[in-house]
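Take a look at this one chain, the form predicted on its own, written out in structure tokens.
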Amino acid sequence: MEKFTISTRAQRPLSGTTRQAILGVVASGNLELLFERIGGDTVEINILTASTGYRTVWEAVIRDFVERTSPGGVRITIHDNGARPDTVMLRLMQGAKMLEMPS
């Protein structure tokens, strides 16, 4: 079990007035991800795995969604149940257009 926190600055605040997404339910066999603002430019994602060495390729996988969508000001806590890299960036995908939805 490994635990982190990746933080990075977006271009822009991701649109939309939705204060909360969440997706997935990790006893479900999927990965679960909660979506909060928090106002600012700053984007903050919270990582829980059960697999460890692997911070380079969410590092990655992070860098590709926050130059995607740009979102800015929110604050993303994942568990990620060992999803595969591809199933974090759809969920991570759904969950923006979540938040930019009008509430």
Second form
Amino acid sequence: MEKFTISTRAQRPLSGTTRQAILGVVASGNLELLFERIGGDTVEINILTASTGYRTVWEAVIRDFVERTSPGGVRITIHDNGARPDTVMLRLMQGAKMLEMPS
Amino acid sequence: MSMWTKQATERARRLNAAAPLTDGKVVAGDNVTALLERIICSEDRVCLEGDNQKQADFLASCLTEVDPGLIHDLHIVQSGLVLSEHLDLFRLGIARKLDFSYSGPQSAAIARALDQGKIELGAIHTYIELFARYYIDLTPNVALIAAVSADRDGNLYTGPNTEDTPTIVEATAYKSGIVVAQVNRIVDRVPRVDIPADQIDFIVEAPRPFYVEPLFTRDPGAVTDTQVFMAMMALKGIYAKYRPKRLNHGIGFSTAAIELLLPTYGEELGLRGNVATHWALNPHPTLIPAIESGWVQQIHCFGSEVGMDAYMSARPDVYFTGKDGTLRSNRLLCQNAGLYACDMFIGSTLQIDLAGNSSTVTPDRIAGFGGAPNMGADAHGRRHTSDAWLKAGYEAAGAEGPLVRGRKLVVQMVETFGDGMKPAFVEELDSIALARKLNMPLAPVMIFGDDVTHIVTEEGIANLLLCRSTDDIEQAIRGVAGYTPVGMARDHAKVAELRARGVIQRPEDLGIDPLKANRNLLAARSIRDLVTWSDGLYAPPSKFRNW
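Pass me the form predicted together with its partner chain as well; I've looked at the form predicted on its own already.
Once more the chain from above appears, this time first in line as the rest of the complex follows.
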């Protein structure tokens, strides 16, 4: 079990108007994420992970995610349940898409 | 004076010695071991039929009971080494030398036996390669084969799982060898003659029908969202781009996901009738929804699959069936069809290195090859064209013209992390360490990098046809290797350049909505759904029934 926060800046705020989205489930190979719009261009990601020692992988996943979707003004809370990085990335991309939809 | 009939004379001598043990061609089960001791001699080449799905298991257990003082140093030449009896022959000193293709469940035991010096390994072959050598320098002296039924003359019905049998028998029978068939039943009249009696010397009714393992059944219930995501990328980035009409699929979950997306996402992309109409494929239950939706015109099979018989019998326009109405498979011909007549192979593997070489060998397992290397290889003897083949060739050459030949699309689909978080991408294949340990001059490589055209992962597609240097290839592979150590060590600037050149395509470059990457997109989400699609004709084996 490890808990940490990664804060970064995106190039621009995430488009769309949906305020909040929750997706995934805490189950084998899966994970649960809460997306909240907080305004501005920062991206704040709170991670509760089942496996320790993977912070550099998390940082790499988040760097690529921020570069690919520019999710400025979003706070993401992740309960990862030991999911693999590819599942984390897919769920992050899906969460950003959900916020981008008109509310 | 030369003797030109030594083989026929030797054959006659052995048949004479065996005669007291038989009633015509029929041998009682209890007499089989004694029979084998009279028709097999030390140092013979023996094929103990071990196919993907059908093994001469009774004959195998009888062969382990022969006296090793009498019969030893046999050279076993067969495609599948999958029963524990196959290994016992080496442990007991009955056999010494081995040439094979695939070992599946015995992969760990083979590695141990090689390490202990119990097996003298000739080579691990691809299927067509081993079958070819049956006719050149690995012709069996004795073939012990399996069939569904025989009449008393020795005509055989090999049924849906015909697989390797005609190839083995042809090589043995026409070179003065001896062929023994175990059958599930001796009948008055076989449903159809798959092997004529002329080529069969002895038949024995086995105490139990040969066992068939459902190797090609993938439960749609176990397909993950990530696999759906990758299947969407493959359909949009490869099927829609090259439009391969003739193809082969591997047996993994990623390709099962593609099969299950044809009637949904493939339909949405307008691909029905334009791709995937003609197949070299085992009878995958997950293809049923696409067949029923009118995607598939015809399928030739390497072998059969448990539970698919009634469905295939009811779809003779799609499958190759005999006049009796049941499937006729043939591994040699289907492999050949896949090599020469297909525009694409797509399948998964365990490990890929920085040059795109792939292998399923792990440090203590030698699984052999199965069908992938013949399917996943560009056939340099091919001369006919197709749009997909030419398009791939032109991309590789960076030019078009009357002397620019096409390329087979060879696509590897892997999730960046496999079971137990094992990275699929490695700096060096485990098979190289294994080759070093066992002094093998050539490491077992499933598909060599120079045959691979695309690698699909959840991170995107790497198009190796567009790579112009080994550095391009290495960074294209690192660029889709995700968060494995190989992926983390990528050169970010180079990967960005490759993405700008279209060598790497991310899902967003392909316009794929990640929200659609959901199991709900599958045409069937359970084995039960497959039964429904098949009008109740598909009869899944009990281990797949959870209702």
